[in-house]
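One chain is shown next in structure tokens, namely the form predicted together with its partner chain.
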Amino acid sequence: MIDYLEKMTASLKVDYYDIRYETKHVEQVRINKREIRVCDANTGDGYVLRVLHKGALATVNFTRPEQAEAAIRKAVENAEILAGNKVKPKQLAPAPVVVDTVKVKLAEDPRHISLGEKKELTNAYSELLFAQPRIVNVDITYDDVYRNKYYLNSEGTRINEELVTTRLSGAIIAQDGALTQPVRFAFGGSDGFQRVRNREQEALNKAKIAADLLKAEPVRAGTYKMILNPGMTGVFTHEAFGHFSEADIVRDLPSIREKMKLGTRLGLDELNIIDDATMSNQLGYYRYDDEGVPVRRVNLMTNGVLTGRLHDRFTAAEMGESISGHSIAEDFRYAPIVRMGCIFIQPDRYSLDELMASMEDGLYIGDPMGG
């Protein structure tokens, strides 16, 4: 496929280019009210472009390899039109040229698993939790995802790299008269399918907070001190702080770019923020993102100072720090930006049980709905 790729360029006379063709393979099971609404094995696959061309960057996605050149011609064209409107020249940062092949490391793989088996699993998941109390609906989704994803740039970089994830969500709804209360769960990881198996323990924990929740008290209006839970302080870092030490939404929003400079203190001594892309239990992980720049950890707040942010190889030229590994695509419909790996913060010194009894009075917050 490289060899493919460097023909399918070879035409190209600009600054810089880089491709990318991906497939994306998604078995997924679907189980609403203990029926199947969706149990199928799918795959797509498509090609993104982009050019640097006299300091003008433009991207082109295209589906079938026989418009690739229309979209050769495109990108060429969008480049001259910027940069015939003297748009601010764009630079690379240096990045190594890498020539690697990742094959994904799984302890059980998941492409080697039928789909009824991963329909028998996600259906043991759903009457085990239809048959607790007041649960009136469950709705699961089981789905893994293999990316086959090869790179190649103008520098001379050469990357295929497989990614595998496995997850099993879904929202348990407990119902009473006319409330209804639904708690939301996933599982998943990208080493493998042994992440979907024996979290029973867990999923009847979420069914019996549903059901629990029917029974709470609404809480008052006011001020409150409160201990977030791991799920809902994930949350909280990744929307509130993470997108902030997203390179290219600080550059496009400068007075966000003033507040989030590098040295400038957010947080308490105790508070150190980590994105780290490269755990493979995590569902974020992988190797080499999308410009073909091996991912590195970074410390992005270091008691509680700004330390560090996450760059594309664009972002990181104009902002004058390094490159980090951050440009990522959804998918092969997507061009890259950059995104978050794996964002964490670090344990400090505390169990959740001194936390509890240093607060007296507050609210301890379970998992969030949504973002």
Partner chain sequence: MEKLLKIAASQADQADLYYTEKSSDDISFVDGKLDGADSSLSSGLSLRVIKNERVGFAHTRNLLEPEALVSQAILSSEYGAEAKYKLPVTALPAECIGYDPAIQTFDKKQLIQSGNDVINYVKSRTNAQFNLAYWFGTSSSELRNTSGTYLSRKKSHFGVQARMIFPGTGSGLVTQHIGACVCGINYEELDEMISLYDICQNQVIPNTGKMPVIFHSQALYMLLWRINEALHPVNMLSGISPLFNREGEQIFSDKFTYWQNPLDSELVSATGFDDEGSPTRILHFFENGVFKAIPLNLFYANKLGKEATGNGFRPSIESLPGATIINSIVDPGSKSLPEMISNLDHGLIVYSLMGAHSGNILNGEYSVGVASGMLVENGKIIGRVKDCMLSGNIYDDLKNIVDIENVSHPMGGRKLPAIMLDGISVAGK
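Having looked at the form predicted together with its partner chain, could you now put up the form predicted on its own?
Here you get just the chain by itself.
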């Protein structure tokens, strides 16, 4: 495929180009109220061509090889049009030339598990949770995604990388009269199907929380000390800090650019926030981003001080900072943009028991319901 992409783009005469071809295979099972709502598999593929010419960047997506010639012509034409209207030319930060093939390493490959077995596993979790006291509905989804990406650019980078994610997630609804309490659950990763096996006790713990909440005393308005569990902490970190570490957002919003200057103190000495997409067991894992740049661990906040941010090659050049490998496309339908890989707060020296002991009259906040 890399050789084919080279032939496809051989006629391009521009300052820079890259092209990405990807196949994506998804298998999914969804069960709601004991009824199978989805049980299917689908595959798609496509190309994303980017052209940098005269300081302007143009992107064209296409799905069939015979469309390549027209796509190339359109991309160059669009770049010419954009160049005539650009106040500030776009530039690329330097990146290493990479030639690599990354085959996925899985403890148990979901591609070797039949869709029928995946349906049976999902149904087993559904039935287990329905059997618990006060549980009136379980909405549960299994999905796995296999992506095979080929990337080439005019600088000499040639990469083929496979990615596989497996996930089981859903909502457990408890009810007592008119009162309902939903609790969400999710587990999965990028290292195999075993991530969704043998998690029954965790699922049962969530069902118990949903039932217990029916008898819980409502929280009274006021100011409290709080401990957030890892799920809630992750959502807050992602939404309230992580997006403002994405350099394209910082670049485009002057007020955020002022508040997010490197070296600014934003938190306590104990607070360290990291984005690390190199952890192979996490859903956000990858080796190379969609500009062919090796991803690296980024210390976004160190001891409460802003020390880094996430870049593609364009934002890194514009802001005079180092590339980080965080130019990501959702799949073959999209051009890449700057996005987080796997963001988290680094554990400190305190245990949960020590934190609880320091609370006095406080709140422990459980999992979120959404962003």
